[in-house]
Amino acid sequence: MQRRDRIPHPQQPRPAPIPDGSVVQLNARATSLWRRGQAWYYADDLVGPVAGAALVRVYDFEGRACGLGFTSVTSKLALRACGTWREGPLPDRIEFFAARLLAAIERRAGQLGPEDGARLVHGEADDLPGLVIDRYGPVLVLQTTAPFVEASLDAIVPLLVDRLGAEAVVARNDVAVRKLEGLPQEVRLLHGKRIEQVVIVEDGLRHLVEPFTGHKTGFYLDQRPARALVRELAKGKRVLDLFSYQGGFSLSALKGGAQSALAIDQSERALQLAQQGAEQNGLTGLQTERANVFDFLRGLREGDRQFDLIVLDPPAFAKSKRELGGALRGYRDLNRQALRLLAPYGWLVTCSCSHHMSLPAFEDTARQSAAGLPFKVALHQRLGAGSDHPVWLSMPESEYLKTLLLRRMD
């Protein structure tokens, strides 16, 4: 008797298509990729077309059950893998999202205090591709980039509100990638009251978050390990915080006893939040300057100003593979200029959040930046995102945040 969780080998007569499109089969090449942990598949990776945006069972080339996936007909990505599932009927939306969301919440149980900030759902790493959820105390901010997830908010939001007691759930769906799925770019309140500003506490330091207007979902939660490192290194130091946004690194440095911190950013509002944060935490020594970082660094090139600790955390320069060449040049230029501003035995914390930039490529760029300088540069430490942003070993792209700690050695 044929098992219910198998479909015939494609060389045998195939059954008529299932009307609801609840089954997708991988071709031979894609089957090999699935076994290696590949998360994304194009239309030519599949045997036959997909019916629309749906939750489906995925079978390999030989008819063996692989797991579940989300399908789409509007972008080049026809299938996103979303983990395994027990045998039996295909789960409905409520059952599926309840299982995945509750598992994600359980994995972060120690990071969900009333004033904590944490990444609650990290897309593929939580078997929920196309969904990101950040929690800022009583406020949840989500982004959806897959049509099936977008159509399932009625199954997602009530569960989150019930389990976490959220006072507000905000959709920050203003990211450009939604265009590829035919989804509108928008920001809207999905539940509760409109909360313009909320405070989270990280290692005793209070940070202001603006869920509706801040960068990304309001704050860079992924840089928690790097902020802790800066705080550890900062005592007595002159700190330069480049691409500072609202001064998370500057505030961490001052909390760690820095002599001074200069925050450079193009956003006047972000610098205002930095000053508010310093006042709220009772910190002194913060200076801010609204400037283009490239222009600011060029302006210091002929001077003799130096810093003991520099943080370089630019936005993603490579948002696609074709932009990688320009990104490499940008990182190389920035890092070289920053290294030249280091005082003897000074530290540089340099970051890349471009997932198209691999860690080896980023390290090679740092080496090129240091070449020919009149001092040696040591690589002391590598960091990534916090534990609430897990990385799949089978998916190197998920390690999007790379941070290097370099030191000028005289």
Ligand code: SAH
The other form holds:
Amino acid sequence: MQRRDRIPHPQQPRPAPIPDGSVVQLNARATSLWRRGQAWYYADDLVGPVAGAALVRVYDFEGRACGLGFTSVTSKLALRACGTWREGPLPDRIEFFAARLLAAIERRAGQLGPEDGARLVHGEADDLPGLVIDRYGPVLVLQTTAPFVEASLDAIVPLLVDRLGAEAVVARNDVAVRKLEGLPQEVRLLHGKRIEQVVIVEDGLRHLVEPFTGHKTGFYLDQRPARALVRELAKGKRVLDLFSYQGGFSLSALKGGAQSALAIDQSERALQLAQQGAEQNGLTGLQTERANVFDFLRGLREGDRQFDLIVLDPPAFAKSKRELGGALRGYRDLNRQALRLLAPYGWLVTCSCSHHMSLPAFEDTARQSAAGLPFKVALHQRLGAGSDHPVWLSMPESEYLKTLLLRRMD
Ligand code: SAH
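So the form predicted alone is up there; where is the form predicted together with this ligand?
Whole complex next, starting from this chain.
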């Protein structure tokens, strides 16, 4: 109640009383940001301090209730927006998470089959900031990066088990961003039995996923549209898969009738899984090579080898805005080297998963890579993550995965 007394403009209608007093108010500037759909707010965007990690009702500068948010005192992110809610009492945690999880599942209904891997919750885009949930068959893997979500796992996990019949729920909370919230780095079985490996089936292609040890939550689910594109283009092609991880692109290419696929990665385990994947799918023509991609490319002499289809999917080079300059050079050099390896009319599928690199900046980098080459390069298509990774129009930085389909035109 105390905090509501600070609401300015007493001539404005006062919000209805809220039983537990969990209220946060935006200042004038933040009010206009909220109207434009901003998801994150710092302490100086708010009138008065926040207390602890809680679900709160958010009021705008004029004292109007505008939605709900999660608070945090441990990082700079004092408030994360988590959608609107009907008038009346603030929901309890179970009511809130049940409604949001159900909505996220419904939003994806009919998009993906039961054997597919799928992102069920994509943070802010599902009004659940700080929560990611991926489904790999009977296993759910989640990642929590907001203190309120972390503190609510006791409510979330039973809901997931109940609604989705998960045999195992795993927390892959080994992401660096948790450090900013003072949350520990850990991988933990939250429910059920320890399942080390699962198979997901994407368009008839089997992929192996290791929930406890694989990258991210186990697999690069977000590249589904690019895998489909590669499969479509691959017939009869010699394919080079750079930064291949478990060969998601190589296997898709071979399934699409590629003549051969050469997967390059520095991780031995990833390449083993790529080979296992090829065997499981009855695919031939996969070659793997453990190497640093930069060394591998440097080692190829001009005119040495050519490929009809190259996939270039490096890890995020720019982990912060500060690193963007170096990252731009890295992307430019890699793309240039890849373009040089293309056979006439060859295709390059080039990706950037760096949040700090916008689509226009990435296109500009590709343009610089192509400048001065003895052939023209066409930009055929732009792709992003699949529809289970929705992007808010108001949050362009949530469009982290950018993929361009380029073609050598002679
Ligand atoms: N294309 C993959 C995802 C790539 S993730 C897919 O669709 O599944 C990036 C991969 O790059 C990781 O597997 C990591 O092991 C590898 N990697 C990172 N730096 C590397 C380097 N310098 N040389 C070779 N591989 C590298």
